[in-house]
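Only one chain is shown below, in structure tokens, and it's the form predicted alone.
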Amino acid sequence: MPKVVRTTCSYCSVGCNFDAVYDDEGKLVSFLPAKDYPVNRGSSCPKGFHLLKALEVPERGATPLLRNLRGDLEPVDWDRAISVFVERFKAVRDRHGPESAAFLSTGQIPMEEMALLGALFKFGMGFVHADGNTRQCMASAAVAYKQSFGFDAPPFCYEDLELTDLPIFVGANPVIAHPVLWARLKGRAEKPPVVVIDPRLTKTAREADLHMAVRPKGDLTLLYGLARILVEEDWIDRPFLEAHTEGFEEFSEFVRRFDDARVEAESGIPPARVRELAERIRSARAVSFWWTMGVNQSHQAVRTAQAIINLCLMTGNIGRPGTGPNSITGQSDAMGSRMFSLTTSLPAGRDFTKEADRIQTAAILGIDPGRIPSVNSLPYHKILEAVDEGRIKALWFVATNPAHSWIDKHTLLHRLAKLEFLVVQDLYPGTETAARAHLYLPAAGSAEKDGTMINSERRLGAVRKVRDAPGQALPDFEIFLRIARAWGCGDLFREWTDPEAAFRILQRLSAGRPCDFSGIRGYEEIRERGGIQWPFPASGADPAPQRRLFADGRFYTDSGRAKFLFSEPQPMPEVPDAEYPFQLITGRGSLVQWHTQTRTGKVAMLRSLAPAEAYADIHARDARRLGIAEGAAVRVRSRRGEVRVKARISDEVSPGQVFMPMHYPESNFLTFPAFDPYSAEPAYKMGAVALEAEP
């Protein structure tokens, strides 16, 4: 009989699972999406759908490489390549102390691997400082979540989906970056208008019914001008916010100084479209809000998300089916690694600077509490900031690729080439960070090992071992178990002894918090159910399959309402001028490509479905001014540097406006490196540039 291994897909953070099929000789005869899983049903976008594709190549690394004398990587056994990781780092932490090294790690392994990393590197090695790539993408909405909520708690389900009679996406192109989720949203019989909030005309503002094509980073402005008519109409949720919610005086007095004529100005929305959609708010039974990178990716974009959050607590849409202020989180495991891998915060949200945090975890887990750092770690870009100044001298790269996706990457790769001793644990050693490896460590891919995965609306997924890995690849969690052995901590570790152990620490952790998952009798009940949505604790756990929060109107503040939060807004920190005079935005150029197309690159189907060569969206009226043609070679210049690309002429972007994908290496020379104050985020969506033909 046929053999069934079900798994959950390692790109962007929807979760959907994938059934890999055996014949009777152990076989694999498909790879095809579950459809009886709640979260896909049967459906995949090609990237997920080509997911083994990308491990089955020959730039996979398939064993370990140190560079040599010469300059060259050379091909060495785990032995040495593990002495080697040990003997360097000890070298540079017995020189120079526990903050002279970090690693910067990954929302794209399993939760069971992030968490023994972030416990190796800081309880065992004993460093300090430590972030991941969900720093790119998701820590604006944890914090706006946890300012507001008291903890990053995204309320929703994708049902929601399903029961809105309003969705408005706000900095969003689910069209093309969570396509399974649009489906879910247009398969509908009695399709919802939708709202999209984007300065570019995207293919989800061309589905939409109002697109509002606001100026770049006004977004903040319109969101205080329609709380603004909100407030004077009296179209609020009254008994929601008196028995709920703290702070809506002093907000609704804010608000009052975002009048028509600024809204206007500031961000490009006339009065009447704001006052239409304030009136669809009014009228609608269950408004959601729906945003990605278009918010989180800002120099304002916790207050930006908070906004967000506040039209949702004033209207009380909230706790109820079809309603919530709703981040789609971008990979995989980006929540996992929000609450688990040991970076921004002690496991399930404590706190590194709070003593009785402290003590707790070091109980949980069995080790003496003043293994723990009382501080917390530098963010991503003051880690590097630090390698910069010479105050850190060792970074550890696993499974991201920053030399292509880091924002203003001259910067970064002057930096890099100043570290004593740099470490790539990766799928692949020809990425362009693993090529200025000291030392590179062949990974195995999601596909090859066993775990789990959080996704957007909280729902902890089985990812299962469905091929080996190539060579002498293997995965990061016995990766992570070979230097803390070599390291002299492995006795700290005992009971980590798989993925498995680890998940059941995991959940002792987790037990009381408000992520609970302690319920859950393992791996094989995640899959039975389907996958499992926190919270789900060891007593009261709602067995529903879609559950939301804050139903009962009860938040995680200390008080137990949520927060309004607001601020003025900003201005960009760089804007057009004389000498560059467009506005550059980037972000997600196709649904077949991610990210740095480390992966979907070295897929020969995907790679057809996408342009091969960089290109920048540019509007007809400037192409014509500038006497650029369409597919004709353009010169793109910033401050920080100049690339060469295509030119297509769209009408996606407004005159004045440049959009060029994330997923060519080009479009990271130009960027302007702002970073949120309360996230630290990077703003990667604002920066200007200067454009001309090629002779």
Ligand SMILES: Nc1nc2c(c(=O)[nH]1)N[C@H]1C(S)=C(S)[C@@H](COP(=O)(O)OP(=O)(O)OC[C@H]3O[C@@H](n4cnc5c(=O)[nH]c(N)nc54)[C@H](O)[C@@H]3O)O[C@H]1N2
Contents of the next structure:
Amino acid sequence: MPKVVRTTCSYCSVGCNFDAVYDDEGKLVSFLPAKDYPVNRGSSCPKGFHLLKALEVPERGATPLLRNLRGDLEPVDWDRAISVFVERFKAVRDRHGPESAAFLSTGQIPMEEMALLGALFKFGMGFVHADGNTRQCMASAAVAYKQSFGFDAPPFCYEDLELTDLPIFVGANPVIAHPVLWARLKGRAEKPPVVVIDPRLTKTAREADLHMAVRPKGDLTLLYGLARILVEEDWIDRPFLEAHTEGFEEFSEFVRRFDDARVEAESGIPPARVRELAERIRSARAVSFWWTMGVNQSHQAVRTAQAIINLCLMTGNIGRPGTGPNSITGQSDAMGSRMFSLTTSLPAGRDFTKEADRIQTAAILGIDPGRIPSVNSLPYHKILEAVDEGRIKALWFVATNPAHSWIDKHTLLHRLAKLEFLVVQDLYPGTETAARAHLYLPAAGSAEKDGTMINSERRLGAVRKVRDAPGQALPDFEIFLRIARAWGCGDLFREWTDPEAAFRILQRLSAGRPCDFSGIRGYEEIRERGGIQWPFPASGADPAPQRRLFADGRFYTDSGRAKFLFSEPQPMPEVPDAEYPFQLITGRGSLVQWHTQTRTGKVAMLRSLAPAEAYADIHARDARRLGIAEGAAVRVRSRRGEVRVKARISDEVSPGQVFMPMHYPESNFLTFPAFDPYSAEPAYKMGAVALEAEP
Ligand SMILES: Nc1nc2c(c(=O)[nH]1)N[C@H]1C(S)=C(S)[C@@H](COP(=O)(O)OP(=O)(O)OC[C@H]3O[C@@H](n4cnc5c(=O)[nH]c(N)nc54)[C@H](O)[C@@H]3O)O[C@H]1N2
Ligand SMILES: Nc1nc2c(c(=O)[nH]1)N[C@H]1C(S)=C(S)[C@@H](COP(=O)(O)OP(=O)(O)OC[C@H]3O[C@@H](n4cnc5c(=O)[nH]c(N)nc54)[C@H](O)[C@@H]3O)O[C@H]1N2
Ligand code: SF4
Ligand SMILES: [Mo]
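What would the structure be for the form predicted together with the ligand, rather than the form predicted alone?
Okay, now the whole complex, with that chain kicking things off.
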């Protein structure tokens, strides 16, 4: 019998599983999508299929690297790397206090590692500030759910895609970003009509029955306009509203201002189309909304997400099969990070600022409550402002590449250059961020270690070691433990001997919380059951393999009711004008490219399927007017910077729009640093630019 090890893909949040099969000599002979895993059922996309390829490259970091006096990164052993790490962070803390350093992490490492990092940095090393790249991605959805439902609780299971009569995608392009989910929808025998709300004619929009090419950030007005029609026509679920929600009367009063004329002026969608969608919502038995970055990355993201939630609440499209206001997350473990990274909240949604929560957390962890900071961390952009102002002197980046991915890159690079100490922990020493580090720590990748990740439908999936890490590269978990011991706080982490021991600690932290998974017997049971969705409490767990939340209409707020939250739409902070006449949109460009391409860019097969150089999609009419030919070099300028890329004449954009994929280092030189007021998520999908043909 050949040995088989099953692991979770560490690219997107769909959470596909793969089987690594070994021959009798222990040699890995195949790596294939798991046939009986309930998420992907034997299918996958090319990224996951080539997951191991990105790890098997010579560019991997095999030893720690320390910047020497000549300014070069030079190999050192782990003892030296860890002692420099501890010495420098201690020096910063002793001189400037507990608020003078921060870590910025990810949604792409297992939750056991994430939790250890947070606990080490805050309770062990005694610092206050930390955030994740999930801020770039999911913060708006997390805050929207928390405010409306009382907990960050995406209510759906993937099966809802197979049960819905009317899936409505808002600011989402799953054909390239969540391909296996898209395939599950498209694989249905009876095809439901699909609605896509996106300013671009994306690959997803092309397959829609109704594509609403909304004006960028016009969604909020459009969604309020829809709500107004539903109220006026009384196409609402009164019994549900009365039994399970609060604030509907105020909301129905508020949406009266969104008459046809206003909705058309602000969203660009004509009244007949808005009414058509309202009628479809009214006549469908099970309506579901699926949103991602077109909603989350905006100056009014939280309210836009809540406008979707409100539509579901008022029509009773929640808690039933095929319904829901469903935010699909981005990274493989974004949900684990939201629950356990100890960045903006204590584990399992507890609050740093509440004494009772600190005491409870300390008791479960067996530590002194005085070790837990009583203030919240600054959000990502405020951490960077503090670097600029000299209040933060040291940063530690774990599994993220912000020198490429953060908004308004010139400003970011200027700030990174001010740091006294910059540590980057990554698979590769050549990332744009690692290349700027004083100290680089080589990490093992997901298929080189053990742990757990939580996918978009709240399913805990197992990450398992299927190959050895190169050279001296170590699992992040082991790096954190070594730092803890060298810092002198190893005692606090006595119980955190390995990832599965850490998992048991996280189970205790989850007990009694909405995300309770204390009923799982251990890693083996996650594997046996094909992943397990939270909640899965120690007593009374529902063993059904597909579960959704709120079937009983009870929410996690104090009153048990869901809240209607809304506010007046705000103008975009930067709009096209005579000098910068084009609307910039950024996002995913292809199925085979992952973010900053540190991984997918190293796999020949994937590289061959995407453009090698940065490009901008331009509508034919604009290209003609500006004398720009297909493939020609163009200069794209914003008030933040200027880049040279290739022109791609495309009908995916409308006249007046320019789309640039985020996978190339050029895009974020142009983006405008605006942030949602509640979630502090960057508004990557806006900004005004000018275009010129290069001579
Ligand atoms: N192949 C691939 N897959 C990925 C990733 C990857 O890098 N590559 N990344 C993963 C991650 S972390 C994430 S977060 C997800 C992101 O997945 P998606 O959110 O689906 O991807 P994006 O392209 O960022 O944005 C989606 C759409 O938002 C639209 N949009 C822009 N502005 C607006 C607006 O104002 N209103 C509306 N309605 N739409 C707007 C854009 O035109 C775009 O088509 O993908 C995940 N999957
Ligand atoms: N203009 C624009 N910018 C954007 C976006 C956009 O739509 N437009 N989208 C934003 C979004 S949604 C996201 S999520 C971010 C993503 O931005 P980033 O997080 O910066 O992107 P990645 O390329 O995924 O970087 C992850 C890094 O982690 C490393 N890594 C992988 N596995 C491990 C591990 O196990 N351990 C360690 N230590 N390292 C590991 C990889 O090598 C890689 O360098 O980008 C954001 N930036
Ligand atoms: S769809 Fe997502 S989880 Fe599945 S194989 Fe592709 S990248 Fe991995
Ligand atoms: Mo993301």
